[in-house]
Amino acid sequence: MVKYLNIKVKLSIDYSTFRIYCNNNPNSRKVVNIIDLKQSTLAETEHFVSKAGENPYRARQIRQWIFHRGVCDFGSMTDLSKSLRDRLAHIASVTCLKQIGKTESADGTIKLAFELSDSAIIESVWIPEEKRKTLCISTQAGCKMGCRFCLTGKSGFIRNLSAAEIVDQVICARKSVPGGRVTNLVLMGMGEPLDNYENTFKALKVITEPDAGLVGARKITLSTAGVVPGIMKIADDFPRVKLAVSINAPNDDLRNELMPINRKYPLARLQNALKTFPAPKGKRITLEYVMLKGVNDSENNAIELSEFAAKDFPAKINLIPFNPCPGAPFDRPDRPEIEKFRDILVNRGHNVFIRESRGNDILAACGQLSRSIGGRDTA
């Protein structure tokens, strides 16, 4: 009879113990992410919605909700019956970052920092200019590929973000931002997009559905580090898209001591990829360089970049003066010595030019995003 109870008592214990863990482990829950579909597409989500026994035409006014009004809570979805809503309540879910932070520069570029359901932390950057309004979203919580100059790969490599989250970044950034605008989108923040390929394939799908509303493809430009595969991968699959690669070093040698991503891909296995990339119409692959004191801003660093950005594919060069970093082991050039570099690559025939830093004083500029509130790092 002791036995008995014992094997009572441990069985109400699991029990327990296995419901609580339901409850808060948002991977046991068996329901589906309106963004996270397949593909979704406004068919697959019409599909998804006859399933559940609704008239397709309700699929259109769900996303309405989701892209326009950036809604992520059915109980608030007015238009669409109470059964319906409650139904959806149970069977799915929409992704809602939470902002956690928002520090506005003097240069009125605003950067935004969420918090995701595992508490990692992300980071964008709205940047506006006269003519547009230009959004920078990261791909991953922090980033692996190591490269010295950068911040987010000092502050380490979490996890891959899915669709939904990368997503969510420009339904967020829009309700966050002056005017609610985002006429330009750069996957240039926190991560290396073609490190995390599916999931950013499938969110650039997303945001350029046009029932969703949110960034024309020919207004997207994607940044790697230089990932082949994905480079060519992505040529395939969205050839609408502008690329941009980060060189920062015209010679393996060099390159390999500042970016470990070299030691895989060589700039001659990049420059065979390049060629592949089909460019669209009137457009040129950007070659992003960040200008490092006494480091790659050499008279024959100028001849060897300029080299390289000759072989085959229609480039333009973007100088980037380095932006300071906590921890970071490098100084930026005197501007003489910048505009020295960048006239020997003119005088060779290259569109150059030097990208001013915006958001330099809050952490926002190219290189400085990271898991941070505040300065202060989550890690």
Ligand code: SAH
Given for the second form:
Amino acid sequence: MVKYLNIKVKLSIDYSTFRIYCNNNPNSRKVVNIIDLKQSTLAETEHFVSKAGENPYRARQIRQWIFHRGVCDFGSMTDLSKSLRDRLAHIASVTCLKQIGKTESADGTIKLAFELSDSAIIESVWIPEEKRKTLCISTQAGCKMGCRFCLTGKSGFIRNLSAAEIVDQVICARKSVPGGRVTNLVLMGMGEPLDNYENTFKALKVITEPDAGLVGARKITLSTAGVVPGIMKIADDFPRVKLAVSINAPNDDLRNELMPINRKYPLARLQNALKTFPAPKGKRITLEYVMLKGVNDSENNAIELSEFAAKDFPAKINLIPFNPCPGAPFDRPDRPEIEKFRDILVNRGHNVFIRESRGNDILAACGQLSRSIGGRDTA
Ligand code: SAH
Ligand code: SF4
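Return the structure block for the form predicted in complex with the ligand; the form predicted alone was the one displayed.
Full assembly next; the chain just shown is listed first.
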């Protein structure tokens, strides 16, 4: 319990909106953020509610309001008694992101911007397809990894998001997008999820808790620049969550240049980690490869990438034509060049897709998210 409280105190100071007061002080009270409970499972919320002297059954009602209806004000939870609402308002809180922007692309993609309690700004992107409605969420404000082709990387690192801030992007998006549907989730927005492991883990626990009704583990993809220890951990903690790895360069010399993280976890180590990643039937690791004209798009690069991908793990390869971002000294290759690169891989037996990013016109595509809000604001 002491350890638990320590963690809460640290979180409250560093990242979140909730406050902790010392229990021994008769004039003090403890305010617990319901979404940021240890893992915010139903059982844990029940425990919290019964410790507050209420019937644990109320936990389901409270969670319905928070997760299904996106209500963060206890006063509006009208099927709870007035006294319980008042008591909750006194002892608990719910993180509520402040939406400050909503930009719509010609292709239906919607970029949402949120301001956090300390004024940091993060973005999420909703990508509608015929059946699938995918939400791309952020795990950090900014990113430490410094990949040279990425706007998030170029704008630097501000801080990790708390678990509640990660979860709340899903809840808020459902309130804000047409039809209110989010069927799939990708952790591919701002930041490196495995560089914020503890909070990403907690957020995934909350999101995949069945009664929360958000998104199931099989419909979630986590994208990483290659944080090897995190890959091993996520494989154990969430074997059903899909993994995408941003390769982007098929040899260490080039990868060291484009992605500084490669100096710490070079390609051979990454390859070994991917070999141990569990791959239940039908589940492949996605290798993402941002195509940069004259930098990583040669015939030889395609052969190197094929050799990397042929090492004992089931993989599909997504080729992502570079999305221009201000100040990055790169271009996207011409379409025939990309197709030639793809054909080399296909002829060597790989599953390859060319992924045109959505929401390009509103800077909502891969690598274009940053702390500034651009585009047409319809909020
Ligand atoms: N940090 C994680 C997830 C966020 S980046 C990661 O790196 O995987 C999400 C994806 O956007 C990555 O595959 C990254 O390689 C890609 N990306 C970054 N900048 C890009 C750009 N300018 N054009 C196209 N894709 C980009
Ligand atoms: Fe960070 Fe991913 Fe961008 Fe690299 S590509 S800087 S890891 S967000």
